[in-house]
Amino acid sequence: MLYIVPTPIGNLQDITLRALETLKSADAVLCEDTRRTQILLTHFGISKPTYRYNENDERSVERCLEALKSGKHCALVSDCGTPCISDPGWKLVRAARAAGIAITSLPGPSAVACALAGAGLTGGSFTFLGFLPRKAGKAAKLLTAAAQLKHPIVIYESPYRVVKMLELIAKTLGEQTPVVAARELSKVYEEYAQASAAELATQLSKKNKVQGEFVLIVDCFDSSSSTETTDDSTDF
């Protein structure tokens, strides 16, 4: 059995009871970084073998798959949040499914859901792009295509590249494009900042040091495209 186990994105108290029980009962924990995961396990008094899962190494994927084929119950975790969502894991999950291995995905912390709820931009559709390509041309093409859907666009970005990303958004979609920047979610210095892409880029560029992982929500929502109706037809 392969368990996909979300872990806190910042505040350790956000781990679920089910996640803790799964980690306690697993034969092994497959980690993005064993050192990061060990901190979590130690905090909750869990002692389990940990093994690094390297998605970019086919031998690592195969070793983890062989452990599952041998009958071991393995918990798959990333450094934070839900595995496979802009984090390693999907290749192992795909291989496990192909091999007929049972898979259980636990609900839990996710930066995209947390940021969207706090931003208040939409209660419905959105476009999640995760981490965009490093090449500006490819990133711009993805932004342009996503903007045509008229839904908020959600992007992950590091503190080292967030200014460049905001500048790219301003250049591609327009300087006045509204953006909500969520930083340090669930942590002590959690912050939401809302302004135009150009203004946020300017504000952050003036800081001596930008810290914390960012979730950028580009407001492309078009209320005029809502499919809500006021007729009296019967709902299902």
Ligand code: SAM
Contents of the next structure:
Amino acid sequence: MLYIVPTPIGNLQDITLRALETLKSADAVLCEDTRRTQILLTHFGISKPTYRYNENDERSVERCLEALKSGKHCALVSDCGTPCISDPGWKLVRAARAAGIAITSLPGPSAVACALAGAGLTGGSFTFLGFLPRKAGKAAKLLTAAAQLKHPIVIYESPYRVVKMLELIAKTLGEQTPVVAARELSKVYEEYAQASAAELATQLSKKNKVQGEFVLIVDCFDSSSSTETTDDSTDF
Ligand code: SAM
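Output the structure of the form predicted together with ligand SAM; the preceding block shows the form predicted alone.
In what comes next, the whole complex appears, and the chain from above leads the way.
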């Protein structure tokens, strides 16, 4: 059985009871980085064999699959949040599914849902782009296509590239494009900053050092298509 187990994106108290139970009862934990996962397991007093799962190495996927086929219960985790969401895991899940192995995916922390809920833009649809390609041309194409849907666009970005990304958003979608930058979610210095893409790029570039992980939410919401204003259904 393969368990997909989300882990906290910052605050360790965000682990679910079911995630803890699953980690405790698994035969093995398949990790993106065994050292990072070991810190988490030690924090919760869990002693379990950990194995590195490297998505870019076919042999690694095969080894994990063999363990599952031999009847082992394996918990798949990533360094933070939900495995397979801008993180390794999907190749193993696909292979396990093809091999007829039972899979269950536990609900739990993910930066995309957390940031979107806190941004207060729209409760409807959104477009998740995750990490955009490094090449500006490719990233701009994706941004332009996504913006046409008029839904908020959610982007993952590192502190090293966030200013460049905001500049690209300003250049591609317009300097005044509203953006919410969610930083260090669930951690001590959690912060939401809301301004135009150009303004946020300027603010962040003035800092000596930009720190923390970011989720950028580009507000492409078209208020004319809001269900809040057009919904004429009857209340209970
Ligand atoms: N699997 C994870 C998930 O479910 O959200 C995402 C992992 S991805 C490799 C890491 C990226 O997620 C970071 O670069 C950042 O964009 C976002 N992220 C993760 N933790 C975050 C946090 N505490 N605050 C803001 N963004 C975060």
